[in-house]
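Here you get one chain, nothing else, as structure tokens; it is the form predicted alone.
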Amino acid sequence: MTQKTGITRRGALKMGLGSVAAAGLMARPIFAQGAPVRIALAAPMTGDSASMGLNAQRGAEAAMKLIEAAGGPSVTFDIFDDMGQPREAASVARRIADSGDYDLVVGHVNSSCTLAAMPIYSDYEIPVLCGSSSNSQVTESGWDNIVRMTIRDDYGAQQYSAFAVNNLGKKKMAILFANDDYGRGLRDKMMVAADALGAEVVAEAGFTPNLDKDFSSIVSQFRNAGAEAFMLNCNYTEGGLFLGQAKSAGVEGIATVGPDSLLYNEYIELAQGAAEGSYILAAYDPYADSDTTQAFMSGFREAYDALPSQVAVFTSDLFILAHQLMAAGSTPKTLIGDIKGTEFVGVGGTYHWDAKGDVKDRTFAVITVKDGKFASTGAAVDETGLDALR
């Protein structure tokens, strides 16, 4: 799939799509007239994470429409399906790198896929703009050709535990985790945080993503352990199935806390009513008081009858960010360094990055499921007791 369009920096700023530090922009020549910014979008278009890939595609398309409306240099992108599988992600990375056709990669979505693909992108010095892979090793492995938008797991796991303990008053947690880099990373850090907060992890259970569908034995394990809170370190498919099976087994009324990988309609549907009242800590606020954010949310809901996940929001913002910088003179070789020296305002809020490529000063929005739909709680995570971990 390839689409082409374009935007000028002045047009982007007028539309409120983002702002870039002026000093860096003024020092570089304007992007060559007519030269497209060529993006490879790597995401799971099939498999159990397919809704994430679809959100990535929709986010890219939303950005392209805004870019096209402003006019200017062109952008092209092609979608590469990594199926949410690390082995396929490595194969995708090899095809992208060997083709020589792309200036940058936006992706991957799953942490395991990003970690599998990064050695190849690093060897070829291809810049990678990652929206959603939150495992700490994504930016701790020594690669200098990647930045990401989302909040990293070691910080996020602390927040999940703090919300369960401090905001909800739950001291006995049971952790369901995907047995991959993403899920294990969250579990490990969550357990450390729970201990620091005086809580107890009374049970934990892993599963194989894209394979395991029967969680009945885990439901029994968690119930027998006296869990007061289910901590769902997984994607929407397994999270929804787990809650639906818990309800079928008569296990209800237990608080549920999870990451923004649950922020998909399928989570609510698969849970069969059991997602009601659960809490999702999202790396962006879909209800932020921002004209840019609300315009994007409104248009997305109208087009797709769904709340855009962080994948859609961050993908859109990454397309705009990459285009603005490359249109102003960045090259594939300088892009990552230029981003690290940039402050950008987009649909997902304000972003700036540290030397490792992680976003700085981002906080979680707390979303709940109310009357079968996602809704803002307006709450903030009570971080009391986390100082010892920082």
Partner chain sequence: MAMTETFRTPFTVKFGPWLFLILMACLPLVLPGRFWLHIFSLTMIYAIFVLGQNVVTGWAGMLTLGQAAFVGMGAYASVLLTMQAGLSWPLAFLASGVICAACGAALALPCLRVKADFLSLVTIAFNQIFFMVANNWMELTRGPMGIPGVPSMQILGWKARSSSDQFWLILGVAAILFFLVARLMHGQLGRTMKMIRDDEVAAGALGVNVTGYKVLAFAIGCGVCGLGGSLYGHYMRFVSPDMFKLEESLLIMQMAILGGLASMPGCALGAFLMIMIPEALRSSEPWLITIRPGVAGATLVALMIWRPNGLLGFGQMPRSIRRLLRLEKEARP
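Rather than the form predicted alone that you just supplied, could I have the structure of the form predicted together with its partner chain?
This part shows the chain on its own.
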């Protein structure tokens, strides 16, 4: 067998192309220390999920103050409204990508919007730092330009179920879920987790978010099925209404477990006392003792007279993370790789990322309602029996 040596035409062409590309890279200005970091914040500022967009904006504004105090390159950001609609998200993504004005994107919030926008960001190789899109497909679709802060639906569902079964000792679960990508995703994974944990889902009911307000028939369905734990896979409005209506129907004292979409004061108000003793497993603990968290919480309360939601905290942490890494010499091209290799301590706690861009080794903070207020319990989820699912 003869081995080809010397320069072939194809080889020469490759070398030529390679040197042109290298020259292009060298000519490209290296991200200078002191140059501003330009962020596009994509969130639903209008429409059904506008409250999440508002929280994202406030989180960004809160982060800007912390960034200014920390020094280093300045950060500028522009808000792009995706209205919580996939079509708008795709337009927003093209607009951001086409302008060439941004180093990175923080967003989107709704999973469906992130899924619609990602093919475009991926084509343009724009780094995407996603806060709250929890659908597992976001990091399972093969895009290598995204990392996210929130804990995936499938992992979350396992944790909520394990808490109800192992920590609270409840074996008969009734699942209430919002029939959207979030609630439905949780419900599907919860069914699998319940099975692995040896628990039984005795009843389940879906509702249309922002439309259904009467849960009385679901309450009686859950009561008749002999539910020992209510698993609420929905946001605070419906979660609170459901508990309030259950109380009116005389169904009280049933263990309740839900995600941090319930972590709003309105949940307690709407439940009319029935939220007392219910558990919320949050991806971050707003009542944690850490100085960073407390400083952020008091600053946020002072500025907006409101508790920051998960979206606000993640947006703020993403801004600070991007700023830290860019100040340390990351470029838009290397940012995602650098994030995956770093450990970041933010308001929401400590984050690490895996190769897909999901956070790893994150644990849920267990928060309860005590005397009409949210309070941290300091408890940890007992994960016995979850090994089979990993």
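Since the model is a prediction, treat every value here as computed from it, not as a measurement. Numbering follows the first chain given and starts at 1.
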Of the options N55, R152, A246, E238, the one placed at the hinge where rigid parts change between these two forms is R152
Relative to the larger rigid part, how many degrees does the smaller part rotate between these two forms? 15
